[in-house]
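Shown next as structure tokens: one chain only, the form predicted alone.
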Amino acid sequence: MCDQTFLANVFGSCDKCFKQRALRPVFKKSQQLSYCSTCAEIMATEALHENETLASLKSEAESLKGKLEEERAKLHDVELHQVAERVEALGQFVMKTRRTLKGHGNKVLCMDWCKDKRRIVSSSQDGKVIVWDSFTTNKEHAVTMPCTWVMACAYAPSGCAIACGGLDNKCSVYPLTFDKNENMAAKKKSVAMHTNYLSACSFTNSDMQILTASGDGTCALWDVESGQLLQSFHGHGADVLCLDLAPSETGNTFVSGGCDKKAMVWDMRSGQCVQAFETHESDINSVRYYPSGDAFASGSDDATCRLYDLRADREVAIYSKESIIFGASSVDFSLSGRLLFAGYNDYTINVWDVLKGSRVSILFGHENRVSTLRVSPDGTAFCSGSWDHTLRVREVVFSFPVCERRGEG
């Protein structure tokens, strides 16, 4: 997302030529070090074999990547939209506004849902991180960081604890009590640090473990007590934007985005990345596992969503329109997985019939870009943020009991 990314180069000696210069990460047995670029392709160019050059390799990666192309082509033998004309049309239903957050000073950025399906973290431009009753509106915590644009924010499982950063570069953690005027800051706990900006973060399925995404090119997976790497995930060629956990019941999986228009699905317990996907045309913004943990949707710059089914290993429908020419920011499914929700930089929220490629609705209300989305844990709501400096509490409601009954919301 153009407007969200920083170039923010580190200065420092180089652990080759020792001279000042910017740095960047590079990881050389597993070893991180701060190379400035020259000695960085000086390093690149060492383990070279005779008659080879970077251009050749590069070229014959390309040839590669060209031919895996051709062999998943050879599985597609039909498109989703076809195979879901069978299916019966969505009902009508509509989503009407039900509480409008407002406290924010500045730009939303992130937010998420604790599981009571009650409670709502956000974070924003200003610096501040706020925890919100949805139900009455009311703030219940508040947390001012020691940086503007907190970019990334998640509540922890069990619902005691939060998670956020920004251009600190640091993951930190805060926990909850019932006690609203203890001073949260002096309970912080710095359980991450990255080279750039933190560009999201997720508990995994406890308390105890916590994945973060940064501007330095890498996503990594961290123990919350004793601010311990355990693991670190190198693949993406620019910014990591966004990732997302595969629900529980599928393993020990999460997909990443970047601005290198990659969406990557990695093993957490190996650090390798086992399936990669490079169909968008520009920044990805967005990923969201579907419920059952068998695809991903992405939103991306290039104004589209796209769905990618992890067992036929490729894309199988993108979701745009001629007259949308503005990138999509966040993206969530319903429940049951029949709706995407697409929150897009003309102030819209689009939601798409995931089977059939329409479009089935498009809200209104907010009155600048929308940032970020979520579906509430059961299901019945969600909940916009916007850079108009609010967030929007919506309910499904359907017009046809039958649709209800089917479980297509």
The other form holds:
Amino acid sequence: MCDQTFLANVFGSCDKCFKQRALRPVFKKSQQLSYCSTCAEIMATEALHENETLASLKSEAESLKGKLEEERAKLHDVELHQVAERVEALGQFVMKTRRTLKGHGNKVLCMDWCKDKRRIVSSSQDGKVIVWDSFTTNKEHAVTMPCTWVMACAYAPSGCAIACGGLDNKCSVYPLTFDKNENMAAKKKSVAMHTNYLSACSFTNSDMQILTASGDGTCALWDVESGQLLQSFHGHGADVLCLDLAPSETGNTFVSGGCDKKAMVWDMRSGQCVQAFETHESDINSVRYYPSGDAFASGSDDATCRLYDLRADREVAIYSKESIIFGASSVDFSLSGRLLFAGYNDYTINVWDVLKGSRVSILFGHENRVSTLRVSPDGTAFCSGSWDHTLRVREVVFSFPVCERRGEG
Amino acid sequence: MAAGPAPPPGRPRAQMPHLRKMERVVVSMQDPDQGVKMRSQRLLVTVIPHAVTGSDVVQWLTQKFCLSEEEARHLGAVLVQHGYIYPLRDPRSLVLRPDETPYRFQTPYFWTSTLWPAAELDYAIYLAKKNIRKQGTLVDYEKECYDRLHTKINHAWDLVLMQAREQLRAAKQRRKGDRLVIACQEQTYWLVNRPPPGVPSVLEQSPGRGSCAASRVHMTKRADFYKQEIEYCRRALGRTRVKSSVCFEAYLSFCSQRGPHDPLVSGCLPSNPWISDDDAYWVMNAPTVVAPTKLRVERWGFSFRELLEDPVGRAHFMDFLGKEFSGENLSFWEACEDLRYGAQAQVPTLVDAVYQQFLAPGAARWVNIDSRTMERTLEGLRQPHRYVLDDAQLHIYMLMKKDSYPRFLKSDMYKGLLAEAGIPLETKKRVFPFSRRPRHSSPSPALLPTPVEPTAAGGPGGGDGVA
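Return the form predicted in complex with its partner chain of this protein as a structure block, the form predicted alone having already been given.
Everything in the complex follows now, all chains and molecules, and the chain you saw is the first one.
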């Protein structure tokens, strides 16, 4: 015989069915309610159903992902560096800084080249956006944005306008004017509206469309003239930090990378994610397409750069070294795709041989982290912007080929 | 200076993976067998055990990671900057001197990832201790901070002073050596967390990201998130993949084909403008130039896209098509491009113009599309949008690519262009390297009138944004 304990019952009207019954305290989303026993039972089974569904969905997703990895692995018959063994090694590199652009009073966060191969737009933490003729180092235009941390800027293909944005959650387009009487800020056009900071922006093939990436986890395509949202891209699970348009013939896709460690390839027309890659171990700070458009590289806080092939649908190379500890903030390819330049948070720039996977050179010179790096449109030089307030344009002076340096493997 | 909004007390190790890696390096440096050689360092009259010299640190890094001297010094400097290694003699600046200067490894208690973020109260106590211990040891910026904190946490100031005195009293009971070490450790910690003006803070992060990471975590893993994943996986499983070896061969051939055209790999003629300060290279390779260089004409043969992207190449191709009476194909393609990348407001007008000129029965420049695509396109024209001509455009593009383009490459016209095109002579290197050529400025594209492309639609060319 066991003792029977009786609950003290409260009688009243049930919060759900409003019938006069014996009530039980029930917690729904941390709010205490009083349900009759019938309603309490129903609620319990409902919750169970929901959880089961969630759990089963999760396991289904996991198993499908596993199957996907298997399929991808089936066609992986050789490693890139093995195939690259028959390629001649690159010679000894000497890279010199040819121009140092000083003028920003604060950290340089982003830069972009103009199609004329010499002009540059750069943006900084104090809200200043400057257009330089980097060949002569003259400043041609300067705008002060109403916000700080202008993390994204882009040059229009025609060279007649620039776009920028940051903590103001917007992307604004400024037409460039040489008219002394006109204030550039007066003609500013607010194009994109996000619900969190703007992390990257890029014009498509014309001045009239802009693609943006934001801390709100989405990317979006906008019509500059009207500010209308043409397409939005949802799928990232966290902030989107970077994007790059594909140099393909049919020009329809772009890749984005985010804090959810995923790099996703999108179809601009439908807004759907076409391919996704999740092999990085930390935030992806920068993505850039290989010049042929068949692959793209990504730089991440996990101190590695990786190459993903779109046709093989997998990661095909990792560029890392044990001594490289800090994250890569920006990457770009040389014109032939043989060299990968990556700027890191430990103030250095590492240059990688894309095919062989080895590091070709390490460049010092910046006094704070390298935040942005782009190769010029005709591939004659590359420019790096840093938190040390400067931008440096560097090029390469080659020596004769030497056998690979020991330890540079 | 404070670095923006204070990051929430998250998990710094997850947010800053480089800290974890640095810690691993530092731990292996302290390995009794494989680590850096430790020795006792004499400072005035005290002997401090487990000290290392700057040069030993650099050498260990060189050997362990097979680095050059410069890189090892840089890595060592970074470790010191983050406070994992501190100088014993001059604890005011965190720099690595690759000589006999003594250093020590920071205790894990004070590691950046352990005790983070640094609390204002603790800083106040630290400054108060310094002030009490010896009047006048506070440096200018420290004095400022001290005053500022005094106003800010005035209500807790008694606590601050009490704590400071208490800690000083406890410290007096330690051996002199330990006291010195702890003082250095604490000073290093504060140099990292409250850097003096002029020294960039190594802990500064971009805004928004500090809060992101592990805590923000994946927008709620709800049912629809998983459904999306499942949907994506199913689609991905159905896609065709290419063998890795095939993809890699493509890279190799692309790189070798483009190698001579890559200035950073093969140099450029007459000279790289950034080296010689002479913009002749850009003048010779301007978008519209009468005599394109040989390399440029060669590139037109690499792919159809290369040919179309080069205005000079495209113009020649248009001439060629004209001779074959298929010029309307290229014009149609250009008009479609204008539509795709044009302003939203112009879409209906452009679509209509294209239809009138290229697709309508009896149109002036009718393009030959297969009947099925034509049917689909005409159907879609009822509700015009910017992608309505995509199918037709692709069809014409492939037609040109598979048919006209190869014939162009085999044509006398192209061969003639290739033969005519010259290779610029290399600019002779200047005898006196110090005399710099004046760097000529060029007119900004924002000044030039936008070049109007010969679009079939006859509308304004793209990119009209001139003020």
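Think of the rigid core as the biggest set of C-alphas that the two forms share within 1.5 Å after superposition. Positions refer to the first chain, counted from 1. Since we're looking at a predicted model, the values are computed, not measured.
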Determine whether the C-alpha of R21 shifts by 2 Å or more between the two forms once the rigid core is superposed.
yes
